[in-house]
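Below, in structure tokens: the form predicted on its own, a single chain.
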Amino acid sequence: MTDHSIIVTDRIADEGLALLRDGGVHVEYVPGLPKDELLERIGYHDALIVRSETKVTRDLLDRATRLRIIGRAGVGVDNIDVASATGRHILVVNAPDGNTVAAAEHTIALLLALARQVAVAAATLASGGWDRSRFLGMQVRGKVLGIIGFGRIGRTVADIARNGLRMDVLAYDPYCPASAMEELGITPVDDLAALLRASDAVSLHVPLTADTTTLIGAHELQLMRPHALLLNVARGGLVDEEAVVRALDAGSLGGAAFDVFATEPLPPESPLRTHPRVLVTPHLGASTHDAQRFVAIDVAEQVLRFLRGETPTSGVNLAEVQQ
């Protein structure tokens, strides 16, 4: 495969790069490459590997005259214009399993930290305070966790919450059979409003699509319990962030934790950064050494498999491209 060329424009783990370089292909590793330079170079490559930083847009694909496959070292492909890629018969693959545990663990970490006010209490102590009575937390055992989206990460969060934290878990996912939830001891709910009304904490685990944009807005927040916690470690844009701040200020929501945002990086002036009942992290859901190693290896193997004429295991648009 020495005549094949791969360009990698975001940082991936060394193990993935080693696989590519040992795979008999030319590898150009240029993380952080400016868009104008990428536009100039993309036409010389058969494959492109990205994480979330590179935006694979229509104008970029217009220049990609040799490109046959795009590999996303992670799950979400909202930074890739999949429709335009499909129209050009370019396969898009992702690594859906590699960061499942990392994202689920980060969700649970935020849940516990928010319930016990860990971040604000630590900041107060670091600044010289000792106000124990101010930080009366919520015990999560016996509480109800509502999960929106019952894919790989949602299921893993449900398993940890139910079997590890002994929470009662509800799940809403119109694309998942109720029997799949019941087999795991999870209570299926066929109505989003019912889940919001019944939950002490709600966690989002769905992709960002036209149907899920602002899935949680002012109306949905009004349905939640005043003490309830809202968690988004899935995708920015699923939640109306301004409506969350208003709900918190009005006392109609107990707290919120965000790892992803409608605009990233989160603007310095965003009230989410300083609100006392908001916990924010800078898109760390997949940021473990283990997860980055797993997704890099996975996507490298799939790209090499495709270039050898074999079928990848996680083709996002495989059926459409093969038509």
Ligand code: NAD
Given for the second form:
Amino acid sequence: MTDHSIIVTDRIADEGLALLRDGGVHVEYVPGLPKDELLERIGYHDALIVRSETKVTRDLLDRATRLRIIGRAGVGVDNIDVASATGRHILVVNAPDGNTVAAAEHTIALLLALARQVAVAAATLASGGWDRSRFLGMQVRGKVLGIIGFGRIGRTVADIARNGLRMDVLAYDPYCPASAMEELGITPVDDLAALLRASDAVSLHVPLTADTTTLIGAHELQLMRPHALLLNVARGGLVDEEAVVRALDAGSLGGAAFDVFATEPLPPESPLRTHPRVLVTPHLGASTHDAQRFVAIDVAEQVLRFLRGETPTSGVNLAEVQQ
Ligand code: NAD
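If the structure you just shared is the form predicted on its own, then what does the corresponding form predicted in complex with the ligand look like?
Okay, now the whole complex, with that chain kicking things off.
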């Protein structure tokens, strides 16, 4: 193993790094390395480990003559050109489970904060105010939460909302059997429009793909109830942000909370930053110490396993690369 070399170009938790260093491989830990330097250095490494900051593009892979595996410490691989990696027989592995609870808990935090206008109320106190009458909120118990995408995070949010908050939960996911929803006491809905019409709050938990880009646009927002809340802790690009601002201003949507944006960092001039009915966080869904530890350990173990000649557990393109 000692002749193997791993480059880690985003910050990962110490526990994951320690595993790599104890794994008998050479580790170059260079979070934030400028792209031109990465282009120069990538050719010396067998493995690359990233979070979401490093963009693993085709031109980078063109220089990655030794690279055999890319590890993503997290779930979404949209910062990696997986097709180009596959074409070069480079395996991409991710850590799909480590973030689930963190992202689900952040969704619930945003739901409650939006329903009770916590951020705006806190900001008025910070600027010297004390306005109690402005902030009448919405109780969530007994209200309808519509979940779009019933995967790991969607079903965790559904479970907390139903069993913890005692909301009525609907779910729309054309790829998930209705029985998996019903087992958890969740009502399956096979039509997105029906879910949007019936929900007091709607939460997105789908990947960003060609099919899901602008899944929620002006037309879908029109179907939502005027007091309804929209939550996106999944991926920017799923929602037409400008249409959301228009719907809020027109009174046809009650509020929106976004952790992710079409452009990140969110541009300083974006109206989402200051809109009184919008709550924004800077892509914090996975940002707990616990989740960062889980994903770093998971991906480190998989990369080491692969370099030892074993099969990793979460190969995104495993089937194609093995062909
Ligand atoms: P997952 O793959 O477990 O679940 C996604 C679900 O979406 C699947 O069940 C799939 O069938 C469903 N789906 C796909 N297309 C759909 C469509 N058109 N309509 C309805 N359902 C559809 O993924 P996950 O781990 O639950 O992650 C969900 C999202 O959260 C991803 O976009 C991921 O990148 C994002 N995420 C964000 C953060 C953050 O920091 N904010 C952290 C972790 C994950």
